[in-house]
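First comes one chain, alone, set out as structure tokens in the form predicted alone.
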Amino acid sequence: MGEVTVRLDDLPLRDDLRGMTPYGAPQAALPVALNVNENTHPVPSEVADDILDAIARALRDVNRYPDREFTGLREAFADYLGHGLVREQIWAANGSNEVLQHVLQAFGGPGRRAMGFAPTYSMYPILTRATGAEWIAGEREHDFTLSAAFAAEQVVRENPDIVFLCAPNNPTGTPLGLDVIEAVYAVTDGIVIVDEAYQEFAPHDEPSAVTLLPGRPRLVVSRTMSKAFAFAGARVGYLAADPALVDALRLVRLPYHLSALTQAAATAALGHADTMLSMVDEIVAQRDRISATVAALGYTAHESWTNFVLFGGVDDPAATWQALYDRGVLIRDVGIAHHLRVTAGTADETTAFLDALASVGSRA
């Protein structure tokens, strides 16, 4: 039993999936894991207690299907985002990746094309191709920025059905101005997705793309609870959009796709939003500490409005990654030449990473 009798190539796999590789960030039980942009701070005990109570109450009715429309959770997300949003403008799923998959299933698919600006989040092309659409990789400037004019020019040229704008961008941390979103929306008849997975780590006075939703029925703003909310293990993502667009997502979602336990846990966590977000300033402080210190070590730290830092000037990224791994620190090689990326964690984790990097030697 369990013996492999055929290879993947021997199976009748879809032709457009042949040669693809699944998403697979390394997972290793090292003392310091700073490679997948998790919030490494634990959920505060008082919040965890309320979440446990909410789950316990939900368990009493777990023999029944959950609220298919996850009404209470959508109301909680609308209240959290503010700006006059109502539950009819909110959608949620098991992580923001499933939220994005729903959008691609409804508005992408065979014969259609989705576009992003590389380097950007590696799941965009995977989700696009898995749902049968074609992926178009646009370009950024050499410093990973993206101007309104450059973005709009590329969208006009390629004429995609869906445009992804990661704001701020992963894996580079680069900010994205609202003017870029406005310019792209103005030159396309397709869906424009603004992925704000890291928005909570941006400067507090920087407006969200949520402010652009009125009058833009093809605009989608996606978020996650995995980062600032320290809820990665719960797998909860959400979006805000026009009610008609949200209604379209019902056509492709699986029935009862959000479990009663997920709904209960996420709603309880949102009830403690201020407490859950209180750690953000500390994470930002560690991010800025990392940026300053890697620069002092001779590397180039790129501007970041996220909970991670991409740094360049690494002569041999694979060797540096391995040397850090051997010292008990796991970071990420994201495939950008002469660069590595590290998540901003706790103060102790930052110290461990910086000490390890310094011990590796300058620009190893």
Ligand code: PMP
Given for the second form:
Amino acid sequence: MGEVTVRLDDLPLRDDLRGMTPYGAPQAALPVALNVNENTHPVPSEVADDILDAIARALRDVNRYPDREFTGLREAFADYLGHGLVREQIWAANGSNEVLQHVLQAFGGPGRRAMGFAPTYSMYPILTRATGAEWIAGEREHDFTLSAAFAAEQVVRENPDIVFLCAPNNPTGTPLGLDVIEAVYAVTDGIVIVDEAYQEFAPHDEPSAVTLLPGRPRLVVSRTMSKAFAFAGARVGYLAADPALVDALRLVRLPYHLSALTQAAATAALGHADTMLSMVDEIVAQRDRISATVAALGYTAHESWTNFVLFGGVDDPAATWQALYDRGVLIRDVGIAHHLRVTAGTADETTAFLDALASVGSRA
Ligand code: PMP
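Right, and the form predicted in complex with the named molecule of this protein, after the form predicted alone?
To see the whole picture, the full complex is given below, headed by that same chain.
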């Protein structure tokens, strides 16, 4: 009996999901993987031991549902962020993608509109549309910067329900001034999400948007343990906001959405924040080495406050990407003409990338 092949079009998929493409950064087992802005340093072994102990303890009670309000973990995040934050101002979920999804489920949805400034994090439109809301792509300057006046002008014109400000911005690395956040907040009645996934890689004296929370009940500052904390596989993201906003997220989350094992692992890791973050300076040094070296090779490196570098002047990004792939180095073609993006790895991985790029020659 021949199987009938069912195509997506044959299924009663939601009309507004037809034609959409899922998030799809290639996951290839190459020796040097610098394509999704992970921290490529493993968790230090003394911390790993402690995390394992915490998971082992949690496992003894795994027959029971976990703490639905993840109280201990919220306290740990409040302590880590500082600025007098308390646990009622903290939310967490399985990666900051889920944190953002919760905000969109509560404040977006059918009939509403969310806006960001392209090029920006590719999941914003996907998450927005998946909740049934409309995505509006605003613009940046040609060098990918975003001034307070330009951002505010676009927000006034579009009047969205939710504004995403990625600070610093992925995939460009571009810093975002607090003045932009203040200006956007002042001209909207909607929710302003500042995505600080890469904040730990910014210069140490640069203030976080967390400092803007007092008196701004519609401001959300999201963070992740996936980047600086070397915890991408554990899937832990979090946000800080007004307690009332945080309370609203409880309406849309699934009960017990953070597993007992996740809560135990993340809380234990946060207890070692200093050690977990000890590789940040080393990664920043590799990032700056990438910027300097690609510039010496004739490319243009965009200023980056993150753990990656977007570089331009690539004649044929697909060809250069493939040539690097063939040399065992995986980076990212983010779809910006004549540009490629690379994550700063360990010193060895960074050397492997830079040598491979140099050997590709003549800007492929
Ligand atoms: N925000 C930005 C800007 C990102 O680059 C990423 C990861 N690429 C995320 C959020 C999501 O990270 P996670 O779900 O792993 O916390």
